[in-house]
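Encoded as C-alpha cells, the following chain is the form predicted alone, with no partner shown.
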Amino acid sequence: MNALIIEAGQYTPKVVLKPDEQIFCFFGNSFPVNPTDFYQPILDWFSEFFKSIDLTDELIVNFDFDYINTSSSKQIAYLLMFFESLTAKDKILINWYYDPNENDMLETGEKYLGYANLRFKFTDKKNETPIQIALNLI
C-alpha cells in the first residue's frame, strides 16, 4: 500500500502514514476550514490499509498535536471510532503526546480514552524526544 504524506499547512497538521516503515503520525495544529475535507482521505486511507493487511503485530498511531479545534476533534474521534470497530483493535496503540505545561492536549487525549475502547499511552513531550525528530519526519 502506498504511503500517505500530507505536509503541514497553515491550519492543518502534518500527517505521515508509511505502512512499510510502520510510521503513523499526526503532528502540529489542526483547525482546517473544512475538517471533513481534510480528514476524509485519511479515514479512507486507513480503511483501505486495514483491508489490505492481517494485523498481527502492534500498530502504533502517534498523535502529537499542539492545538485541535472542536471540528477537528470530532474528525479525530471518527478515526478513533473506526479503529475501535476493527477486530484487531487490541493490536492498536494510540500514543498521545502532550506538553505538561499545556493541559488541553492531555485532557483531550483523556476524553478520547474515556469513550474509545482502545489502548492509550500518554507521553510527556518534556521527557521524550518529539516523534517527528525521532522518526526523522521534519
Contents of the next structure:
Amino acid sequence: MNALIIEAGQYTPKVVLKPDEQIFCFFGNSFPVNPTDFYQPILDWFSEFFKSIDLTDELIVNFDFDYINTSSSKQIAYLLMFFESLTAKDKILINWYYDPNENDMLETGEKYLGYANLRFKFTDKKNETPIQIALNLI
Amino acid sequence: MTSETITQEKTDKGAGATFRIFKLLSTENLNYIYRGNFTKNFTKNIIALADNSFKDEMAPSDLKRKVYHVMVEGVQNISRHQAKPSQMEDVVFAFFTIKHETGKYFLTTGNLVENSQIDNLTSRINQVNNLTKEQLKDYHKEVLRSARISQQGGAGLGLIDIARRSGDKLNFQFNPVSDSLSYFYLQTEISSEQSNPENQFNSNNNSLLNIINLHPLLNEENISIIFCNSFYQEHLLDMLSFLENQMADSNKLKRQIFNIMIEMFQNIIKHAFNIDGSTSEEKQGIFYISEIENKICLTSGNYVEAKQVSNIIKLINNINNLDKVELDNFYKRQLFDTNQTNNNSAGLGLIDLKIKSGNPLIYNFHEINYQYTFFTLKVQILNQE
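Please move on to the form predicted in complex with the partner chain, as the form predicted alone is already shown.
What follows is the entire complex, opening with the chain shown before.
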C-alpha cells in the first residue's frame, strides 16, 4: 500500500499516512468550504488500506488539529464511523491532541469520544514532544 | 419598511439595521468599511487588506499603485490630524472605505476635526481643486521646497499628493458634531484613464452623500468592521489576517471570535443566494463585528429562499431552547447522522454557533419578494475582559 501524503493548504491540514512506518497523522487547520472533496480520498485510502492488511498490532491515528469547522468535523465523524465499522476496531487508538489553554479541540474530541465506540487517548500538547518532531515529519 | 419586516420574538433593533446597511453598501458597491481608531499599526493593516482585495482585480498596475498611494496618504492623514476629544468616546471613531467600479476606485475617509480647522481645510482643498495638473505639479514642488511642514506632519503636502495622484477634484463635506467638532469627509476618485478634471467636478457627490448617510448607522450599531458582498473563501483569509493584527483582545477571545466568524462567513458562502441572478462563486451578503456594552456581536446577513424560512426559525428556536447538555447531545446526533448530506450541514453550524458563543442566537427575516427573504443572524459573545 502506497503512502498518502498531503501537504497543508491554506484551509486544509497536513496529512501523513505511511503504513510502512506506522505513521497516521492529521495536523493543522481544517476549514475548507467543501470538506468532502478533501476527506473522501482519505476515506478511500483507509478503506483500501484496511482491505490490504490483517491488523494484529495496535494502530495509532493521530489527530493534532488547531481548528476545524463544523463541516470538517462531520467528515472526521464519518472517518471515525468507518474505523468503528472494522472488525479490528479495538486495535485502533485515536490519539487526540489538544492545547490545554484552548478548550475547543478538547471539547471536539470529547464529543467524538462520547459517540464513537473507539479507544481514545487525549494528549496534552504542552507535555508532549510536538507530533511533527516526534515522528520526524518536518 | 417596517410593514414588510417579519419580526420574530428573538430580535433586537439592530436586526432591521443590518438590511439597511447591506442595501447602502451594495448600492455603493463597497466591499468593506473599517471604523475605529486610526493608529499607525492600523494604517499598515488596512493597506494590507485593501492590497489583498484588489490583487485579483484585472486593474492595470499603475492604477493599483495610485490607489495604494492615495490610501496610504489618506489613512495617514487621519492618524496624524484627527481630533481626539477626551469627553466624547462615542464619536472618536474615524472610518475608511473603498469602492471599486470598472477602472475606478473611490476612497472615502471620515474623521473628526476641530471646527477651528474647517476654514483652513476648505480653502486648502478648494485651492488644490482649482489648479490644473501642471499647476498642481509646480505647487507640489514649491511646498516641498519651502518645507512648511505643519506641526502634525504636513497635511498640505498630503492633500496635494492625493489630488495629484487622483487627477480629479477632491469631494468633501463637513458635518457638525458639537460646538467644537465636526466630521470631515473626504472622497477621492482614482481612475486609470487620464481624466478631464473640468467635467468630473462633483460627479460623485451622490456617492459621498450615501456614504455620509451610512455613518450614523455605523455609530448607532457601534460597528468596527464590515465586509460586504464577494463572499469567497480567499477573502475570509484576508479578513482573518487583518483581524489577527488588528484586534487587541486576548488570544482566547480572539480565537472565539475567529471560530464563530469562520462558521458565519462559510454559511454565507455555502447557503446564500445571489438575487441578482449572478451565478458567480462570490456570494452576496454582509458580515460585521460590533460591540454593545460588554458584548461583541457578530452579524451576518444574506438572502435565503422564502420557503426555507419556517425551517430556519424552527431550528433556531429549538437550538435556543436547549440547555448545554441537550445542545451537546443534539450536536453529537447531528455529527453522526449519516442521512444528512454535506450540503445539509447548516444545522450543525447553527448548533455550533450557540455552543461556541454561549448565548441565544438572534435572528430576523426581512421579506424581499415571494421567492427571497433576507436572513440576519446575530451571535453575541460576552466580553469578560
